[in-house]
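The chain below stands alone, shown as structure tokens; this is the form predicted alone.
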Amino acid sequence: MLKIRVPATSANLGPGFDCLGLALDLWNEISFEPADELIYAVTGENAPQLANPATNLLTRSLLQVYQRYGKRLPGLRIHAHNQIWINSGIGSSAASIVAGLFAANELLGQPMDLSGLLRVASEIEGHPDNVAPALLGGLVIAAMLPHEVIWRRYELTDLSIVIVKPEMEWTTAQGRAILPDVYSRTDAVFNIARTPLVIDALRRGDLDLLQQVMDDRLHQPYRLKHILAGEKAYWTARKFGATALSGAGPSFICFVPAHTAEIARRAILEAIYEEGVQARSLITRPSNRGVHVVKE
């Protein structure tokens, strides 16, 4: 039996729109087993939803690896366990491609080294902000070129995070399209300026100064207007920490010192609350671990 853990990501952090993501201490775990047929069944988060074989995403990416290298598919019994909320924002889908892709290479004895599967997981995603970390572990910046993936990888301190997600429908391709088509040179610039600070106050896990560059004008005004509470709980949690949309929401991520942790997350929560919506959260950390296989 093979079995793997995948995390959960926030991407973007502000500034880094598309190119700057972040592996979380939340995990989906899969197992294999040989059976006569594919079986997939699936418990936690979401469960129904994601239980049809012909249209998950995991079972989806793991047949594409096997169709790439011209093999068959085998009997698979799959148990995916899931704890990574879907169309949250903290990388539902990209743990679903990352865990298939790694478990189809894993089962073929390895064909695709770290750069292949990320450049292969990208493709499907169609941007590597979510793949890079739940692949890679930590703190990665992608940019996807025409035949290649170039990321660089970060290990992070211990930090508190704090995500809260108002209760909502939307999807990233809802964020997505809501977007405007063209940008000014002023924000363009505004953005270009604060990603690399950003990399460096979570490296140096410096909370100030990731208080002080984690604003965004390439995506979050746009979205924040559709979010439910959006506006109300994005100020309500920078009054703690540093605050970004998570990917593309609807849920916020909370950057704070640890012994704050819990009177944010009920402060965002009572939030949303007076704006008569419902949400959920957790408190959570960093992973400088990706996706990985589980030793018995």
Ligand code: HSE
Second form
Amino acid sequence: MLKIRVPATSANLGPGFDCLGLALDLWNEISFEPADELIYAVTGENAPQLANPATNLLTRSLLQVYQRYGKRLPGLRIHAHNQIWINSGIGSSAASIVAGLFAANELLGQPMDLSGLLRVASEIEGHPDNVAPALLGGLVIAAMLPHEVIWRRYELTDLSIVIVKPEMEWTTAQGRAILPDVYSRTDAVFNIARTPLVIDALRRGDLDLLQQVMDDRLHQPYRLKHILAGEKAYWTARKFGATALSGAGPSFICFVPAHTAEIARRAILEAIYEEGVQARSLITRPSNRGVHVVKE
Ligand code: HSE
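Switching from the form predicted alone: structure of the form predicted together with the named molecule?
Below: every chain and molecule of the assembly, starting with the one above.
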């Protein structure tokens, strides 16, 4: 019997496109028990859409590790209880990939170290900024080199985070397809200057600095136009704290003082409702733990 938990994540954090991500205190919990065949059951978020073991990322990632080491996947009864919303920009696909790789690595006696797991996870996802914090916890900077992913992780103090998602069909693939291939030097410098300042602000819990520098010119201006009630939600959230699209969206992440979190959550929801758009929300905080085994 193996039980693991894997966190939601928020990537980019404004200017840190494809290289910066934060683990959140919101979890999928997955158990693995010996069985005669592969049985996969899902409860919680979006259970019906995730129930097919032939197509879901968790079982495919699990299988990939077994194949890599020339092993046959044994019969397993897998039960996932999910809290992470899918297609929302809070790292549900990264969580599934990391859960599958991590579980297989545990079941096979840990043939890969963390860097090995991160490399494989980043190859599957295509960018490291969600899988890295899902694996390692905390705030993670990751750079994909030709044969490895270089990473640094930092533990954060407690911060209050509001996540709000305008309800719409939106995938990371769509959110990437609309981005330009070429950017101006001005826009590149805009992001280069702000990314280390975002890291510094988060590490020191400096919400005022974060509010000043969590802007972006590489992805948000292009994506916001496609997100239902996106401009309204973004500018409302910014009245309360530093705000960014979470990953490729459509969720927003807003860092607020703890005592205003509930007020901010309601105001952002109201702003979206006023545009005739449904929305959902939650209040969370950073998690300094990544994927881990749950000891019963
Ligand atoms: N960095 C990725 C993107 C994250 O913005 O497309 C996707 O969740």
